[in-house]
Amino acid sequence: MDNEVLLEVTENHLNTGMRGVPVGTCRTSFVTPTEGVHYCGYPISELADFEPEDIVYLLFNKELPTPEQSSEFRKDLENRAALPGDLTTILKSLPKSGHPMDWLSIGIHTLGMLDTTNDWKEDALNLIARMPRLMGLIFRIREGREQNIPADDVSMGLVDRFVHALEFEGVDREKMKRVITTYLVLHMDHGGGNLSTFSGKAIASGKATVYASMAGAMNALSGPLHGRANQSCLEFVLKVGTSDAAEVEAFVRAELEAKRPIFGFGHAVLRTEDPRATAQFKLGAKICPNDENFKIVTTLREVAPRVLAENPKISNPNANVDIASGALLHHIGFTDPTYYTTFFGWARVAGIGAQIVDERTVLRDGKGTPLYRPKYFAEAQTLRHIE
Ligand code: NMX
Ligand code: MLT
């Protein structure tokens, strides 16, 4: 499909996943094919080194905070951070064989059952403030390290609280915080039409709660063509197993031959390398240039676009956001790729939350967008109704 914005829908546009079909306006971010995502007008490349709290502020207030606003906002998040009830018992009852994304979705749903104010913004911000603890508990309980989890210290920042709950031994905590901080900032929002955001807003349009909408959005994010591509990508990298360019090329060709996707490449909207990938390559070159997996993704970045470009059907052969994130997470101690999409989900709670608040309370002069209800034709009707 072309990447143009459609002004007229024709039969050719049906059953194409709504590519390019305009459906609304987004106040938090937009994505351009060449510069990628912009948060409230700022290209992501200018925001990569910010703190997550300041980007959450930006997405909700549409301007970057002053130092005073930033510390007030951190205080606000701190006041919301305490878990409203016994989340631990519920998490302990879940099957450890379940995917971490299913745990995340259930965890968010449970937080909603423990406390929902039914004020869109309150609930969205409460959830953002409670995510680090939920994430920490998911890791600890799934790994069977559920004894003596340190008490939550809500005075810490969002990333610190998660790292504090984990208590990973033998890791470089400062490096870990750097990677997670950048990861969160880069993944918080990506326009209005990505699958999980769209799904979350659609659910909220029926006036389901923020928690129910967000749990649904996380389910959408868990698919391997969307958020879970970061898991598949690192699994793919581990399978490649070499950074030798010729061997990597042979591997990529064999995967394509077997009709399997080359994870970490391609995008529905972007037509160049995703600047979020560029930012992660820059970080990797600084903190782990000799890491084996980072060397493999660096080779893939050179080789795969050339091979993919041989297929004219592929609209964008370049690296996407998922190419390097797994190698970085692996390097700082997260060696199990099945967890990677939970980091994406954690980050995206901010953007989806802000977009739900906008759609429910600001758009259409505060009335909000009505219930989502696009039109589907019966196949036999199609020709009669559409030129
Ligand atoms: N490897 C193999 N085939 C590909 C790839 C790829 N990386 N990218 C596109 N194609 C194929 C695609 O499957 C389609 O084939 P067919 O016509 O037989 O159905 C054809 O090329 C045209 O697809 P596009 O219009 O280029 O891309 P589309 O917008 O449909 O899909 C993705 C975008 C991201 C789903 C696709 O590029 C892909 O599957 N990439 C690999 C998975 C991945 O890295 N996903 C992460 C995306 C980021 N995220 O968070 O969502
Ligand atoms: C995202 O960040 O949501 C992905 O890049 C997918 C998209 O924008 O469609």
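For clarity, a rigid core is taken as the largest C-alpha set superposing within 1.5 Å between two forms. All figures in this text were calculated on a predicted structure; none of them were measured in a lab. Numbering follows the first chain given and starts at 1. First, how it differs from the form predicted alone.
- After superposition on the rigid core, the Cα atom of K239 is displaced by less than 2 Å between the two forms.
- The rigid-core alignment places the CA of A258 2 Å or more apart between the two forms.
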Contents of the next structure:
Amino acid sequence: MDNEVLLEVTENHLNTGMRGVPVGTCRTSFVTPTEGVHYCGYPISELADFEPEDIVYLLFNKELPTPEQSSEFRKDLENRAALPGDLTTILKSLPKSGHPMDWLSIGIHTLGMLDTTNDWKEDALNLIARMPRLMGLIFRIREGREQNIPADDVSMGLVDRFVHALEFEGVDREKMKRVITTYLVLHMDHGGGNLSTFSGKAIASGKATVYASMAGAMNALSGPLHGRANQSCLEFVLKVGTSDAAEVEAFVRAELEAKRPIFGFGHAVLRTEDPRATAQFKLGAKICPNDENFKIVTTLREVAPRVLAENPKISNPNANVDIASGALLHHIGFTDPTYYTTFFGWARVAGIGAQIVDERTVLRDGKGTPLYRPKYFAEAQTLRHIE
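Return the structure block for the form predicted alone; the form predicted in complex with ligand NMX was the one displayed.
We keep it simple here and write out only the one chain, dropping partners and molecules.
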């Protein structure tokens, strides 16, 4: 525990969403105030340029792969990639007005109904291998482009398979692959206690399948206070509408005066700019420096922290991971921000899957964590019951 004193739970911690209350250990990632998220001990700034497959390997094996291990792992994912059964027909039956995150949850549940081994690791890796095709089908079918979808080429990497399924016209596919690759790596895990990860692990503690657990995690991620914040952030950027510094500052101050949130800034743990945001700004400066939305977020990066810092109650006014991701996705052709959280979910399937495997098969000497069952008190009960 690095000499850390465990929190003494008091009455003040009740009805606070368990914020900061220790409940377990996480083997895949942790977050520090200055370096942000670390995957298995590696700060995210050192991993941003890796391929997603190698980060998946890291999360499941707690070490980066050698070239030989990387090649073998990619072949393993290839062997798992083919979709079982007729997922396309199920997706075609869904209302196109439904949010893409609801489609993602139903798609994952359907994959589980079509093929579940009831082996935690096997199912987690199978789902990871099948996510690119599921994502591609969701895009194609929701957009009314369900005809002539190209056959899945499982010999391709995870990102290439998704881009291949999309068949977007008039886009730079290399840019698209670079942005999605970076997005997936930066979003794969973020400690054990965020809402979606905790929800998925709690569901799995009842011995629900990986698929049922992950569908629940995606439902948790879909909320505007959690994963859907990236959708809200791009909508916020579009609302700003200008990269002029004076106008951006006036807009930010007006939003604060109206008691509306400034999306893309602040973090519960970090006290500096999120390294994941820094990596995305670096990527944007390379591939789309003159994109108007990227210019807006670049100006916001300079202006918003200064304005927010005027409020002494704000401990971290700096940019977080959501500020630039929407602008980059918009630039490569994903102009509908309602899809953005599905990319978040796609990435997080890896981290949540690895944590579920750890909690079910590794922790407590392989016995796994018991059923989650936090205690609630009747309103009339007093502090003496928890002292």
